[in-house]
Every structure is written in structure tokens, then in C-alpha cells.
Amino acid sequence: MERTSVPPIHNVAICGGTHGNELTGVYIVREMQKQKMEKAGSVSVTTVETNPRAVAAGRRYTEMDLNRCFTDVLLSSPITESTLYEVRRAQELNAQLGPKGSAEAVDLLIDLHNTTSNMGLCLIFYSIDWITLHIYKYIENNLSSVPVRAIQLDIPSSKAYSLESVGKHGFAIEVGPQPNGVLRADIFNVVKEALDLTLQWLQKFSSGHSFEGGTVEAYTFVKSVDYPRDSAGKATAVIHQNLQDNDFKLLRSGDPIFQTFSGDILKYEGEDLYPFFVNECAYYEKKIAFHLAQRKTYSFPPISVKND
């Protein structure tokens, strides 16, 4: 692939706290603020806990889950006093760090969380676009601790609902395996680690240098499976003990995905897949109780950044 030259990255978003619950991103970004951290190189950072009053209840949210109110719908939606908080606190952030897909939307958002899935460190996010794929390749390429992987969501920036998608550039954060409420030492230090290989590429290529075209792989969702239910709707089974902490290990036909609790065994039955947040604590309010995705390869080409 050819060289292509892409504008420059000015500033970008560092955020925790989206889900109250999840703490490795609250505390990171707490101690960037308490280290006055503002630069990297020639790159503005800002620092923003996202849902502060989830945060101070310890909770994932108070009235609806945030990181699904940054859809233009719900962005434009107009404000009353029946409005519910998060879908405010969305329409405040993106007036700070966006507007969303406007010109003066920062150039890189950036947003921090945990799962209770044993997913290792994931990049998830929307546009398949070279800032994004170079910065996945620096990360994988120097962060050997935990499994570096990626995660592609297939939706329209108008639909896209997840903070991430308020900057030009973005990406969600994913690190677990981490229970709610909790903070991991190894797990900090590993979302530390991603987010100072992050600023470190950022300074490079702000600076002038050129990264190298290549290859990675990322898993596009293909759909969600809900557990089991009875007539009432209540859940009759767990995942299988072969499933669980198995995140991105190819699901075959016939594989045992359920176990009821009266002890049957209940397999798999479709295409090849690779299921990830397997048993996530949080989906189970959404009735999931696994992703499923293909994985694809993507090639990039080799980029300098474009003088203004």
C-alpha cells in the first residue's frame, strides 16, 4: 500500500469512569489530573472522569448505562425535567469533547474500562481507520504482559453509541479480567502500560516520524447469545466450564456452551466463531451471555503525518 500522509493529532481525550463500577480508568485518570499531566510532547491531553455521580455510588450507572447515549439521536434529543442524567452528562461531554463528527471534536478519544471477562487488553472500536490500526500495532508490538487483541463494531457513526465515537479518532480500553467495584494491581498497570505506548506513538508521529505499513487481525461482532430462559423468562442455565474464561478461543459446532442447572449439557450449533465478554457481569441485565465475531485481517499503509 501506498504512503499516505494524515493530519496531525493536537489533543487528545483520556477517559474513566464511564461505568462507575469499573475503577482502573477512574483511578488512572485521577492520578494523570493529580500529576497535572496536560502534554505529551506536542499533544494536548485532557482528562475527564466521565460519569462522576455513578462513580461516588458505585455503580455502572444511575438511571441508564452512559457509554449507549452518544447515538445522534439521543445527542440532539431535547432536555426536560424528565430527562434522565446520563443521557445530560452525554450531551455535556459532547459538547466538551466534540461536537460529534464536527471539526472541532478532539482528535483522539480515548475511554477506559474494565470487564469481568477474561479478555486480556482489547481495542474496540468503530472505523476501520489508520490512526487506530497503528496505534493497535504499536500496543501488540511492545506489550507483551496480557493477550493485545482488538474488537471492530460494525455501525454507523449516527448509531455508533459508545463515548469513543465523539472524537475524530477513538477507541474504548478493555482490560479484565476485573470484578466490578475492584481494583487490580497487574491489571492498572497494564492499562498504564497501553496508555503511555499510546502517548509515546502519538509524540512520534506529531514529531514527524513514519510508521511502517503491516497487518492485523480484529474480531468484527457477528451477533450476541442470550442464556437459556424458561417461560418466566428466567435463566435456566450457566456457561459451560469449557466456555468460561475461554474469550476469543474458536467456538465450534458442538462444543458445550450451557450447562442447565438440572446438569444437561447444551452445545453449540452454527458457523466457526470466536465468542468473547463471556459471562460479563454487566450483559446480564441485557440478556447476553456471550458476543460472537469473526476474524479479519486488516492491512494498513505505511503513514507520516500531514503538514497543516
The other form holds:
Amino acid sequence: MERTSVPPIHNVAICGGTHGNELTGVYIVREMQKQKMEKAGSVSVTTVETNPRAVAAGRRYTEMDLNRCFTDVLLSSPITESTLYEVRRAQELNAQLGPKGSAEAVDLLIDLHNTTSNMGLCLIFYSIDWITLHIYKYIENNLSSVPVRAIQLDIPSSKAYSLESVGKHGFAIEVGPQPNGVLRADIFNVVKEALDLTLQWLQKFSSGHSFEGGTVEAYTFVKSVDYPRDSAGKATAVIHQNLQDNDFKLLRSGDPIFQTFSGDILKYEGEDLYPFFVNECAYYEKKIAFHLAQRKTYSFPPISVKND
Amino acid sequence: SSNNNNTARFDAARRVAIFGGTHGNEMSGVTLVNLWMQNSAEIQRKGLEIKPFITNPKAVEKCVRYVDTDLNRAFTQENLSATGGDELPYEVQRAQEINRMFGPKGSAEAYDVIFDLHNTTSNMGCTLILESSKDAFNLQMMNYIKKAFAPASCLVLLNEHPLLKYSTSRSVAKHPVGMEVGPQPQGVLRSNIFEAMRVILKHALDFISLFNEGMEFPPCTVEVFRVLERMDYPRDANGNIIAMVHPNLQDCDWEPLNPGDPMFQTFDGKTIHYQGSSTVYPTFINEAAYYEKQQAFVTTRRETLAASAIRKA
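Would you generate the structure of this protein in the form predicted in complex with its partner chain, following the form predicted on its own above?
In what comes next, the whole complex appears, and the chain from above leads the way.
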């Protein structure tokens, strides 16, 4: 692919606490604020605790999942007395870090998350964006303590519902497994390392460094699978032990996926796909036992910063 | 051996309860009890009344640990005799109701045995929690369970500490037995954890059955871990934590912690070492629910308890 010139990244926002019980981001942001991490070379750094009420309550959210509030529709909905806290908060964050889709939006928005699933470190993003792919590659090449993967959600910007869609470029860093309400030092250290690498990359990029092109294998969301349920809507099975903790291990027809409480084994039927978010706690209420993805290879070109 | 005059006699254990959902987001117990309330075939034993029961239904419905206050700390004499009806915190009302149904605590009418099913985010494996080192019936039961479960591990935690002991749901029974299995995140149901709890409970019910049929259990010794001290996170002047459980200690429940070993890691990467005077055995390491109770882990020491022979009276 041809060498590409990309507009500069002047500012980056690092966000934590979007889900109040996903603690790594909360404490990373607080530590960065304590250390007055405001600049990385010429790049200015903003840190934001995005859902302080949920953090104080130790809950994912207080009234509605904040990370589903960033669609164009919700961001432009009129605020009334009965507007849910998180919808209001999303609009505040959009004003502070966006507006989404405008020239004023922060150049890069990174949102920190944890999952109860055994997913290692994942970068989650909407669009195939050269900046994101280069950062992903840089992290993948330099972080060896956990598996590093890329997940792409093929959703157009107007319907993109999560916080990172507010930045001109954006991605979530999702790390697990970590229980809600627990802060593990090993996970904290890995996320800190991934952020240090990101800021390193940004400084190199800003100073004119040329990065080689390459390829990335990314997992693209295809569909989700719910638990089997009874007529009252209650789940009647648990994730089978062969699938539990085996995120990103190819699932084939005939593989066990659930075990009912009475001991029967339910098997997967369908095309070969990769499971992820297997047994994520927050997804029980969203009727998701796991997601399934295809794996695709994307090429990205060599890039360097376009001088203003 | 049946003439051994050191054999302790206990009445047959006729009334047994299995509590789930004492903490509404500890899913193994919630799921098992709900299953057994629908279909109790698996837990039935001859001559034994076994009642599965959800202790904190509001917390279960919201999938939270508690609504107003921790139910598993609520069974104090003060709470149990408090007046105020609906004005009382939800869990205090629940404690009074449970005390009526399964107690009264300390009386002859109380249930013989209550199993209280819990999960922990700590890497504790299967743990039985004992509240008294003098309860020969419970010691014999735990000895039986450990042997039946072997080679898989099932350890015994003894909390008899005058200050750290707390008033549990199960404490209304004559013989309270805590069953704690981890690691499992709150709100998550893992099949391996669920199955393990199901199996240890099966062994427990088998023991009671055998005891009620007249089997004599000879004197035995049981290795326990006795709670010594609660260790909090280092905190700043505002009460915020300033360090995390060190990676070397994380997940190392029941392994020796020696003076000088890494214990916490600050956010800027420094190590804080254990300053105790002797080796201890930490457990409940990094339990989510204990951040607000000022506990990063609890220290224990290993002890061997002796239990007399027991037989039905």
C-alpha cells in the first residue's frame, strides 16, 4: 500500500469509570490526574472520570448504561426533568470532548474498560482507521504479558453508541478477566503499559516518525447467542466448561456451549466463528451469553504525519 | 468403640436448611436453591427435612450484595430484638423473619443445621467456614466432607475471633456451616464453581444421613485455618486506597506469607512488604465486597483441632 499522510493528533482524552464497577480505568485516571499527566511530548492529554455517580455507587450505571448513550439520536435528544442521568451525562461529555462528528472533537479518545471474560487485552473500535490500526500494531508488538487482539464493530458513526465514537479517532481498551468491583494489580499494570505505549507512539508520530505498513487480524462482530431460557424467561443453563474462559478459540458445529442445570449438554450449530465476551456479567441482562465474530485480515499503509 | 465414654451424643439432625442468596449477587447459591425449590429430588434424604431457602430475595432480584445493609452481618441480638417493623432496614426485617422461621437463635427450637452458600472473588477454592472450634458435630462433618471430596481440596476456615467474628444468617442454627467457593465474579455463574458447590453439599447431606442412621464417627483431627487479623489497604487521608494487592500475593490464598514478602503495590509501582513477625496464611485476598469493609485480606494460622467421637443420642 502507498505511504499515507495523516493529519496530526494534537490531543488525546483518556477516560475511565464509564462503567462504575470496572475499576482499572477509574484508578488509572485518578493516578494520571495525581501525577498531573497533562502532556506527552507535544500531545496534550486530558483525563476524565466519566460516570462519577456510578463509580461512587460501585455500580455499572445508575439509570442507564452510559456506554449506550452516544448515538446521534440520544446525543441530540432534548433534556427534560425526567431525562435519565446517563443520557444527560453523555451530552455533557459530548460537549466537553466532542461534539461527535465536528472539527472541535478531541483527536483521539481512549475509553478504559474491564470484562469478567477471559479476553486478555482488546482494542475495540468502529472503523478501520489507520491511526487505530497503527497504535494497535505498536501495542501488539511491544506488550507480551497478555494476548492483544483487535475487535471491530461494523456500525456507522450515527448509530455508534459508545463513548469512543465522540473522538475523531477512538477506541476502547477492554481488559479481562477481572470481577466487577475488584482491582487487580496485574491488570492495572498491563493497561498502564498499553497506555504508555500509545502515548509513546503518539509522540513518535507527532515528531515526524514514519511507521511501516502491515496487516492486522481483527475480529468482526457477527451475532450474539443468548442462554436457553424457560417460559418465565429464566436461564436454564450455564456456559459449558469447554467454552468458559476460551474466548477467541474457534467454535465449530458440535462443540458444547451450554450445560443445563439438569446436566444436558447443548451444542453449537452454525458456521465456524470466534466467541468473545464469554460469560460477561453485565450481559446477562442484555440477554447475551457470548458474542461470535469472524476473523478478517486488514492491511494498513505506511503512515506519517501530514504537516499542517 | 461404641462404649467409648468420650463419645459426644447429639440429637439426630432432623431439620436442615440450605440458604442461597444471602448475598444477592453470589450466583451459585442463588441458582442451586432456586433449582431445588422447583425440584428437590437431588437434596432429599430419608428422615430428614431439608428446606432450600432464598434469604435475601430483594438483593437477588437486583443482583446486588444487599439492599440496605449486609444480611450476613445482621443477626446480632440487638437487631433480632429491635422494634420498628417496616421502618427497620430491609435486611434487619429479613433477619427477624429468618430468626422466626429457622431459630430462634440459641433456643431448642432452632434448626439443627444451616448451610449458607456463598461465592467469593478470591481464589479460595472450596472452603467450609466454622464458627466454633468446640462444635464436634460440625468438625466431624467437615472431616467427612474433606475426605469425600479428596483428592480435590476443601479447606476449613475457623472464625472464632472475638472482634472479627460476625453474626451470620446461618448462626440461627445449632450447627451453622458456611460454604464459600471461589473465584467467581459477582453476578456471574461459572459451571466449575457451581458443580463444586453441588458436590460438597451432597457430601454434607450424606454425612447427616449417616449420622441420623446411627453411624458412630470415631475421634478425628481436622486441619483448620484460624482467622487472626484483618489487613486493610493502605489509604490516604481521605480514605481512598493508595495501593493494590501485589501481583505476588494476588490469587495466593492459603499460601504462606512470610515477613518481608511483597504485599501491596502502589499505583506508581512501589512494593509494600508484609511487616508481621511470623509467617501467616492469607485468605479472602482481594474480595470485591470487602473494599468497603476495610479488608484487603485476612491472615490465618494453621491449627489442628481434635474432635471427639460422635453418635446420635
